[in-house]
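The chain below stands alone and is given in structure tokens; this is the form predicted alone.
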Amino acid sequence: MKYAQNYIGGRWLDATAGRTFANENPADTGDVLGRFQDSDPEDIALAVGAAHDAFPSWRSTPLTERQALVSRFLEKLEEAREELATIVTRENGKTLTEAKAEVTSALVEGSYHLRQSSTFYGTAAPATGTGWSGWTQYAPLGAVGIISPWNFPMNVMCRKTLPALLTGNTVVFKPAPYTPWSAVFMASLFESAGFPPGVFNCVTGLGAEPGEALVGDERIRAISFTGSTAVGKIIQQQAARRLVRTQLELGGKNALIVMDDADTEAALQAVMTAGFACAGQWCTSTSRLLLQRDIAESFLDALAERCEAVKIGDPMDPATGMGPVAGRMQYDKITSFISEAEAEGATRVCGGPETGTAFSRGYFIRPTVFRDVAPELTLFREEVFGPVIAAASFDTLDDAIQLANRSRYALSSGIFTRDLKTACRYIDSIEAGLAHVNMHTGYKDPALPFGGWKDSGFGPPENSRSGLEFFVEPKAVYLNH
């Protein structure tokens, strides 16, 4: 059994209270992957202190040296691709193919931030007046807190952490309890890459207490969080009391519109990818499917046939199409949504909990689709965060956009159509941070901002230039000649 420690100030340490917790394999609950530190506010304070003390030296480290260390970290990540993918699969439940894709995504995004940091500081045009010159320069914030989710435990952490480090901040990283192993492994990569002690720190733990302590520490100057909207609102309230900036990437109830002129094959593939990859546990997954009435029945028949053909099982098996959901709480929440949808009158087309004896030791749910889901039903309104799609029909594009926008969430969206005017009307009218035309709702590129509207996000988006801007303070400089 693996035993892991916190990484604080360049040292591997036990939690001060001496508590640990077990990390189980969601595909086989009898497989305990290891024991990890169950930290408390004292451990968080120790990590914040290490980051705070390391900040003066790190902020004065030349950008080229910070870039060299991040580049070395990415090299270490590439070298550890297979091992890290295995870790993510065993503790998260996504298939090995999906875990490898997550490593690739982290390398692509990390390399992008590494490149854009070279031009980031030189993009502000100087202002000139009679006898004086002016320009904008950027200063790092200090010690920052990174709280990342379990669904993409390695990719999201890199998306937040690398821009923070490149801009001269130090980091305290608090991973989700479902995925501590990948977090500790990533900490070891930062150590082997040669980052100075205290620049990157990793503290694992259960419950809300460690995260609350991180947000509440006076020495933390920013919080970047990905997780539920409910927790994000609590963080925002706590951070607002001391005017600490936040970057919140929260829930989604993403709608994919399929028009009657769509490429049906491409649309079906998009639904299968965004709806059921990673067992539907990603914030940009397709969770609402809006079908123009003339094609609704045939589309759902074809979708159900594909869902039934998905092989559910051991995510380490290359033949597996979908693994388990991430843990007991996830399983119970998702199955309760399924039961509630049926109680409210929605019709299940396919899917539901996998009840076979071969799956009794894991948290398996088949790709699930409900049809004719009215907008007032819970399944249409609330984020399930699992392999469950609510389908509804519409007559006109205006009807579809109205249905899509009828949500407190506004993260991602999509439409399949062959008509350019239809696509442009959708782009202008949809209320979402991401708008996809003839692409699945989960697609993103690091050159474009990644963030949601309404209850799906707050603060500057991740990725693109804003991914770096979040971690710096602008300073207007006036120089009298």
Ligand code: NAD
Second form
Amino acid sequence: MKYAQNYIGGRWLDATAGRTFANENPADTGDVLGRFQDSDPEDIALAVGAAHDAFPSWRSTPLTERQALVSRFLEKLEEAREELATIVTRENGKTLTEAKAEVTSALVEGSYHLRQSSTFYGTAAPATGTGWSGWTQYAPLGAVGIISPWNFPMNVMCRKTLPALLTGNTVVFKPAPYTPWSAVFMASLFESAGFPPGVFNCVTGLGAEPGEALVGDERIRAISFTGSTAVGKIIQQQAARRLVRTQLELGGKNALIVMDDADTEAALQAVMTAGFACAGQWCTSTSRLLLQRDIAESFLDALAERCEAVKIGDPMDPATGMGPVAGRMQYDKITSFISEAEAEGATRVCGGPETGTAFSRGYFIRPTVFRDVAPELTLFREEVFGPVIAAASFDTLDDAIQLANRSRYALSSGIFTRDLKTACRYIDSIEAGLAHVNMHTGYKDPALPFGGWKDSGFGPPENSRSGLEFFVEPKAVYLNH
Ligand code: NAD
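Having seen the form predicted alone, the form predicted together with the named molecule:
Now the complete complex, all chains and molecules, led by this one.
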């Protein structure tokens, strides 16, 4: 069993109060993975102090040196791919294939930001007047706080941390309680890549307190948060009191529309991927499925057949199609959504909790689909964050778009159609940060912005140019000559 410490100012430290917590394997609750520091606000203050002290030297480190360190970190990440993927699988429950894909995604995004950072400063437009020159210069913000969820524990952290470091900021990272092991492992990669002490710090802990302390510390100049909408709103209120900028990547209730002219085979594949990969626990998962009425029956039959064929089990086994959900709280939340949907009169087509004795030591839920889910029902409105799809039927494209937009969330979306006009009308009228045509709702590329509208996000999106821009202040320079 692992014993892990916080990484603060280049040193590995116990939490000041001396408390630790255990992390269990959601596929086998008898398998305790390790003990991690249950940190207090004092530990956060120590880490913020280290990041604050490291900032002046880090901001004046030449960009090429910062890039060299990030490049070395990415090499270490590549070398550690198998080991890290195993850690992610054991503490999160996603299959090893999915965990390896997560590391690959972090490498792709990290390389993108690394390349982009070379030209980032060169794009500011110069201005000229009579007898003076002007240009825009970017300054890093200082020590920044990064708070992540457990569903993509290493990729989300990298997507925020690497742009912050490349632009000259220092970081205090607070991971989610379900996934402290991958967090401290990543901290060890920053250490072995040779980052100066205090540039990257990692503090683990239970409950809201460590995160609150990070957001509330007046030395923290920005918060990049990924997690639930409820916590995002709390953070926004706290940050607003100090006028601290936020980047909030929040929940989703993503709709996929399937028109009757669609390639149904491709659409089915997309639903299986975005609906049930990582046991449906991704923010861009397909959680509402809108089917044109004349194909709805046959589509749902084919979908149920595929769902029933998914092999549930040990996520380390390459033959497993879907692992457990991430922990007890997740399991209880998802199963209560299933019970509530039934109590509200929705019809379950397939799935539900996996009750076989072989699964009694883990948190297993089968791919679950409900049909004819009315838009008023909780299952249509609320984010389940699990392998549960709410399906509904529609007659016209306008009806489908109206249904899709009938949500407080607006993160990702998709349509399957062979008609270009239909696709273009959907692109123009869908309310969502991501609009996919004939692709699954979870697909993303680092060159395009990743963020949600409405209750799904706030502030500049991650990835693309804005992924770096969030971490700098523009300065308008006027030089009289
Ligand atoms: P969560 O909001 O419960 O927790 C997220 C993080 O916030 C954790 O590290 C947690 O410890 C911390 N936290 C909790 N209370 C806090 C407070 N008051 N102040 C500061 N920090 C606090 O979310 P979760 O259960 O870890 O993750 C699931 C959620 O994340 C889902 O809603 C999902 O849609 C969302 N998510 C969004 C994206 C995206 O890019 N939009 C990506 C992944 C996950």
